[in-house]
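Starting off, we have a lone chain in the form predicted alone, written out as structure tokens.
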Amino acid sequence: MSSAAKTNAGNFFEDFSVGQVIEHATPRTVTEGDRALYGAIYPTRFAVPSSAEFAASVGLSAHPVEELIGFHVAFGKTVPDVSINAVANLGYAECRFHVPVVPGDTLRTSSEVIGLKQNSNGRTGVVWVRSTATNQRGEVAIDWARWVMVHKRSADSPAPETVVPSLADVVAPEDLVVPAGLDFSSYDDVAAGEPHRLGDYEVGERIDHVDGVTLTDAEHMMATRLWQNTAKVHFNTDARPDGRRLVYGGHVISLARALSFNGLANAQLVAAINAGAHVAPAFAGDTVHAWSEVLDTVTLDAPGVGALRLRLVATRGRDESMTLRGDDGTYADGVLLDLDLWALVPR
């Protein structure tokens, strides 16, 4: 007797409709061991969540750990739901850290469809969410939207309607959230690593992160298993044509903002991710270096706190001259990921 009606294999692009909510299985409690396990993984050396000291020391008592650990872990929530099926993540806009995340929390994560278009292959479409993160309090400690490409179960399956949702370039200033009690006004520059503040960075100004990690399968599998991600590219060669694991986009976000310590020690807190995309696939063998341009530099009400509006990019490869598009308007080769975040900093 056939027990198929008890498995399931996820949603395809037929499944999702617009105003559809999607309330994610499996809470998890992250715990100092995530905290570890990252540090294991990535080459983050911020010392905000490194030290709690240094945490209590500008005003945060309860030692948060990494805002993409919770990221991390509130997104592989959506994956059986949202994406198991996909082809690609394709992007991220209006990203936001409501209340640090520290160990002890437990998050759970919820998905409100707000997009659809099928390809013009007729065999995939895209599907926007917008999904939020709470935590044992029922405080938001996150939201996000995001859109993937989602296989189709037919293609002989009828189109919707076309829905595609309008977000925004970038989150304002004034709606950037500061940590509770968050003061920079006496910040230890030695034990942070750099002297460099706010009034330091000028617009235009780019930064070569000059370091380098070259991707593991091992690694970045654990990396995916660790958030509870079970997308199918990550991890079944069955699951890709050629045949490769397809590495976890967010593994490569984590990568490029721990290399980015080297120029941006003092951007401390990730408040906010404006945009990303994932420029093209990373696989085992790569090695990826990061660059970041400065967007915007502005003072915000908390004391001695500022924010740096940054792109963050990861290439494959070291690329001295930090070129991000072609003069044809395209993303210039070896381009993995490129991400419009604000970090908190010291002025």
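Rigid core here is just the name for the largest C-alpha set that superposes within 1.5 Å across the two forms. Positions refer to the first chain, counted from 1. Source: prediction; values computed, not measured. First, how it differs from the form predicted together with a further copy of the same chain.
- Core-superposed comparison between the two forms: CA of Ala277 displaced by less than 2 Å.
- A movement of the C-alpha atom of Ser185 falling short of 2 angstroms is seen between the two forms when the two forms are aligned on their rigid core.
- Core-aligned CA deviation for Pro80 between the two forms: less than 2 Å.
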Contents of the next structure:
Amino acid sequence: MSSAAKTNAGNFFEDFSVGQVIEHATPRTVTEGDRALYGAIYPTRFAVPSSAEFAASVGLSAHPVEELIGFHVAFGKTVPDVSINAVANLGYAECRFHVPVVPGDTLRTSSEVIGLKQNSNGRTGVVWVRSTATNQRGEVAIDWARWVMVHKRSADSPAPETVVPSLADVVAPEDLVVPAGLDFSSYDDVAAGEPHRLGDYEVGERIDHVDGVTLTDAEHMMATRLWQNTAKVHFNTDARPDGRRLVYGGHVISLARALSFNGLANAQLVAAINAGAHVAPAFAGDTVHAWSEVLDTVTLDAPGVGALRLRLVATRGRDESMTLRGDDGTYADGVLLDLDLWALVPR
Amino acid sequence: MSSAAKTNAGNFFEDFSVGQVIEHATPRTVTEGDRALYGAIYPTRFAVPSSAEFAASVGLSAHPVEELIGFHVAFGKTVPDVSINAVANLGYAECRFHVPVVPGDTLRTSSEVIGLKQNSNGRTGVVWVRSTATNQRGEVAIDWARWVMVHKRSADSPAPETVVPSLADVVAPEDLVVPAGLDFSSYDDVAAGEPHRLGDYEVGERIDHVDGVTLTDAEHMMATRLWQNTAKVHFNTDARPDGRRLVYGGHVISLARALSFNGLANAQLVAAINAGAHVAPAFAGDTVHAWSEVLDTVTLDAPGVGALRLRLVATRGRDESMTLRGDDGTYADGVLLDLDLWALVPR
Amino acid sequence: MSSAAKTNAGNFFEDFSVGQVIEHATPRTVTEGDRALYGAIYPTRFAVPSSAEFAASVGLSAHPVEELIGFHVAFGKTVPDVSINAVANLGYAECRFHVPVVPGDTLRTSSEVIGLKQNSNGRTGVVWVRSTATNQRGEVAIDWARWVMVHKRSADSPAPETVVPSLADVVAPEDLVVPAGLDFSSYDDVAAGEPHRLGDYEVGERIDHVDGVTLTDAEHMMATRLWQNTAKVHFNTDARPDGRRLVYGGHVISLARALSFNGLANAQLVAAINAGAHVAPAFAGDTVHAWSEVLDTVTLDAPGVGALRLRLVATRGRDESMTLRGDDGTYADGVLLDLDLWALVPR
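What I would like now is the form predicted together with a further copy of the same chain, since the data block earlier showed the form predicted alone; can you produce it?
Everything in the complex follows now, all chains and molecules, and the chain you saw is the first one.
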């Protein structure tokens, strides 16, 4: 019996079919240990995940962890089945946070293949999946669509019928899920750290989050491993010709989100991720900064609650000009991440 | 609307006035995750914070975390408001640990400005604050005085009236707070690791704690971030001309305290910090050692409880001669930290 | 009073006598924080320790942490008394995991000296100990035998009577402890990540676990410190002539065990360690891979439960040939660890 019979080489483009549902291993229980590690690895200070008292003061019956903890845990499960043989992570859409994740919750993730398109080179193809993370009560915690470019096992395999799913550019405000009980009508600005509320932000406004963090290999590996993400390039210096460990894109997302506290301290909860592009790779030694652009502001029905649609941009080095793209329309040098999200804020 | 309107640049010398009270963001809940991370980052082995059973055996109704976890969390909150524009952290005084911090407690911190003195150069000034950390029941967990040298926004600003507070050189033994229920009368020396009790220590005695730890950037950044300390110099290689990340002074305090186990294993609880000086900066690659000098020994009223006043000195490299100062009275080469504290020990 | 009177220099060969029992400091409470840190430091994905729901689904009444967390915590306590003056860690035998360790448990460890043999050079000797870790209810959690080569304080000390204990080469299957309630009869292969059960493994089969992890100093120090292991060579670049920090052998064990998920995902619980050799030292920068050889398969009485006896080998760099020894019988270049263990699997 060969060892190949036991180890999981992951799926290649030929292994996916539209409508296929993959139940991902391994369920994982989220704990206060995850919250602490998240706070050790990312400079987060948002009052809701930081303080059980603050969370209770805004109507939450339990103390949720950062939405991105849930996202990374849920996402990590998809890697061995969906993207272990990926060339590139192409995009996200329609990511919504439903029931908050609290310590003690066990998450499992399944993915449905919703699109396939072989590339003209015959060697790779694009796979679209919709992934759903559920908790131990079967409630949806997070769902999202994602598309990745995956290697074919063989260039000789026939191309599947092309199916390109229709995905929204942005989650409609009426589809945003507000956690049960959330009530910002007695919101404590002082404890939260900033006075700015929904009405203080204007569409088009850009905010330089000022602070920067220089990456280390130990930290990004610990984070990525915590999410049980198994992509070799993050851990193994032999996995890339340059001998460098590629930083997990989600690490940059969490870093940028945490840095955005300075100027967006009241963007307490991430409600949705509309789109996301990992524009350039990041490595140990890079100093990551972030800036945000306000894309939209809406009032929601929950008491005192509004939502900010934000473009969150991570850069290598600080760019005080906050330039997203050059004159030629391509991303400016140094841009690492271009993320479009909805955050819940007091109004 | 400019981004400067949203981000917090912190306070400059002109922004402080005597009597001013600052409520610091963000409240933070301490968890078992913090205890675990503290144990991963510092080589601590003190039996009370290590073992819930041991803590119960000495009369504590819940399992406190290390006092320095509470201190760092509480201190971190003051950084954005008090010392983000500091030139130097000049000193501590009158730091007392009141109600023990246990997992589940949420700490918030406020500071009162108790002194101001512009420096003769007109560009900086010294700010004294008294900070108080309270838990979710409003009980005082920790309070302390601290003074920092802060930049002025403009050399042209007028000097405030000079107010220099009167601070005690040492917390009087009768002012030390012994945690409710603490009873060392059935203390288990074997479980604690050493047989030495109050009466075994002599004033003037010096103890070389032998072990050393070589610093890494990942570890000190994780610790400092865990305390939500935002000082740029700890995280960002662009923040200093030499491109090095300055180790948070509190990291050296915790490291020295943990190293002091070897020789002071029974100095179970820190009751007070009388004074502290960060004598020299520490960086990744430095190997930190520690030694202690016994400054005083007192018997307290609680059953079996005494207190040791200790000078805890951290050094770069081991100094078996345990020399604090040279013949000229200045600190000896390699001294990083000179800390004066009270610890509770069995008698 | 000299400082030598206070610090613990550890035991030398002369300090051990057959029959001596050493109660090790410090008891330590295991928490969810330990589980999270373990998952951040090692790429573990085994479903039982990962998911409280999965653990409950196989009959466990509480959510055990990885067996190796218990082992490292229990082992760490022995270091200051047994091996702080060791030249080499020579071997393990008869290590069994009894009552599972769950968050909230407090472990303490004692060791009995069961053998002594002075080496012919007169400068060192071998000490055999049997160590037992018990929880707060006095139940045995783990026990094991271990032998180390320890320095003598003086070459002039007389040799003790030689006593070499008789230790089993392998824990007999009937002596394996199956956790109370364990029932694999409704085992969920999909959630666990692989379909392979006891009957799918053949004696002699080798499995290349494919993935690799490049070591960093920060990570191995954090792990080793978490276990309160005080051996200087792991933390202090001054402790070895080459200025490198030696990676704790247990770090390599945990890394190899975690990597073995890929091909052995259903080897859920470690029931025993039969033998172990740290063949070569590991350092930051080394990329660790692992492969396993199936040594035996047995059916146990518990419902649905079997056991795999596995040789788990860690290597520096990937060895797809899975070569343990060269033609001359010595370990092949690159072998770091040769561990012989029993794991519980569904049948």
